[in-house]
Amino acid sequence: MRPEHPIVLITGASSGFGEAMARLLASQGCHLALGARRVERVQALADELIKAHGIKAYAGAVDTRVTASVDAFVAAAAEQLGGLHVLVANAGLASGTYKLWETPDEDLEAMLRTNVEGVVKTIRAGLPHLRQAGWGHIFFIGSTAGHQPYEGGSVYCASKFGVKAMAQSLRLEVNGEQIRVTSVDPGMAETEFSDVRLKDRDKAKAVYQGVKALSAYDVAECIRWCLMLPDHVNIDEVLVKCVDQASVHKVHRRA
């Protein structure tokens, strides 16, 4: 049975998607363990959500492409908190916007790394505090990406596909347990994540140019709508763009 006050884990929980959920949950009762590479950003959001919403928060240093950070921040944050319920693999990220055979190893790495290993890492070291509670929630986040390719998207799109896959066969594999697997997947999204990608400002903007994209709220709202359903229920994907986004291909941009 889904407890009054869920605690949940995110990383990436610096800014953009993990940063909303973890507002928009903190505000709904939900216990936090916040963790991210840049510490100190998320130190500060527990530290406010602490005071703001009377909630109990731990903030860690975690980069998920590294088997030994992970373990120490779940292992930290379950303690801190008195176990876990829910789990967000959020950390993720685009590098670039290569062919495929131009992609450099270096973003390569960066996307296979992060989307792919670090997810599994993630699942890993928390799924056992899940199961000790006896109910859990695990997320994905995934993309439109996963769902259909695009140009100069080759490493990235196979990262989310990736993430698709993993998240229906976590599924397979825990049936009968009490653990619902839910993977969320957006389109156009007005975060930090263009300016990581092309690592220029203006091309960033440019991408959102015309268009009422989804923010990171509205991400959060599915993650939040999906955990608050009754417990029989489980949400497999949600697919979510902005009414602008027809497809990946396909975007109405506004003069």
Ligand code: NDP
The other form holds:
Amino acid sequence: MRPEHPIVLITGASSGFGEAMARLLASQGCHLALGARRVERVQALADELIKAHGIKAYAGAVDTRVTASVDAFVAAAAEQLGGLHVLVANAGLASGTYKLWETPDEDLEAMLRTNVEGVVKTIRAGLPHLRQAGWGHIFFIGSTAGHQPYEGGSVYCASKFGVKAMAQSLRLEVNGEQIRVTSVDPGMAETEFSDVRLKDRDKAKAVYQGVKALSAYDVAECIRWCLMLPDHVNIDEVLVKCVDQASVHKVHRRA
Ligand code: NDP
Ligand code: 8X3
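I've shown you the form predicted alone. Could you give me the structure of the form predicted in complex with the named molecule?
Below: every chain and molecule of the assembly, starting with the one above.
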């Protein structure tokens, strides 16, 4: 049975979706393990949520591209919190809007190592703790980019198609265990995502110009809903877009 106060590990909790999930799940009584490279941010968030909600929270530095870093973060989190029930492999990024043949190695590696390898490393390290608890829920964060490729997104789209494939494979692999596997696949959402991708504040703001985009809390709400459903219910995939976004290529913008 789902524990009354699940222990939830979130990578990429220093901003955007990860931070919003931490805030929403803390308000529901979940205990939290929060990781990112900007450890001062996750530490401040953990301190705030412990005070506000009386939960247990562990904050740690983690670079999900690096096996030793992930293993150390997950082990410390499980030890401090007394186990793990939920993994949210959220850390990820897009880097640039290059055509396939223009993509520099640095950006290629950043996306594939974080969005694909980092997800494997996080779940590989965390899964034994879910098995030990006898109850688990694993969340992948995919994207509409994993459903519909677009120009300038070949590597990012490849990484999110990869996320979708990993979620589908893992669900087959853990079948027979009380472990749910869900992929939450958002469309455009206003976070630090476009700042990181475009490395230019004005260009990043322009991405959402005239659009009521998803907020990080809209995405966090999808996670909360999937998590709180009865144990026998598994939501395989949540494809969620704002009303203004009909598809990757069709976005309504107000003047
Ligand atoms: P943000 O840039 O706001 O957050 C990204 C988070 O990932 C940060 O906390 C960052 O922390 C962390 N991160 C990045 N690289 C690493 C790393 N190597 N190790 C550990 N943490 C890392 O973007 P979002 O919240 O929007 O993105 C979260 C996820 O959602 C990503 O996987 C993204 O691809 C996906 N997504 C985003 C959409 C959007 O439109 N915003 C839509 C669909 C999916 P730090 O830099 O401190 O390490
Ligand atoms: C982020 C959404 O449209 O920038 O995954 O690829 S998009």
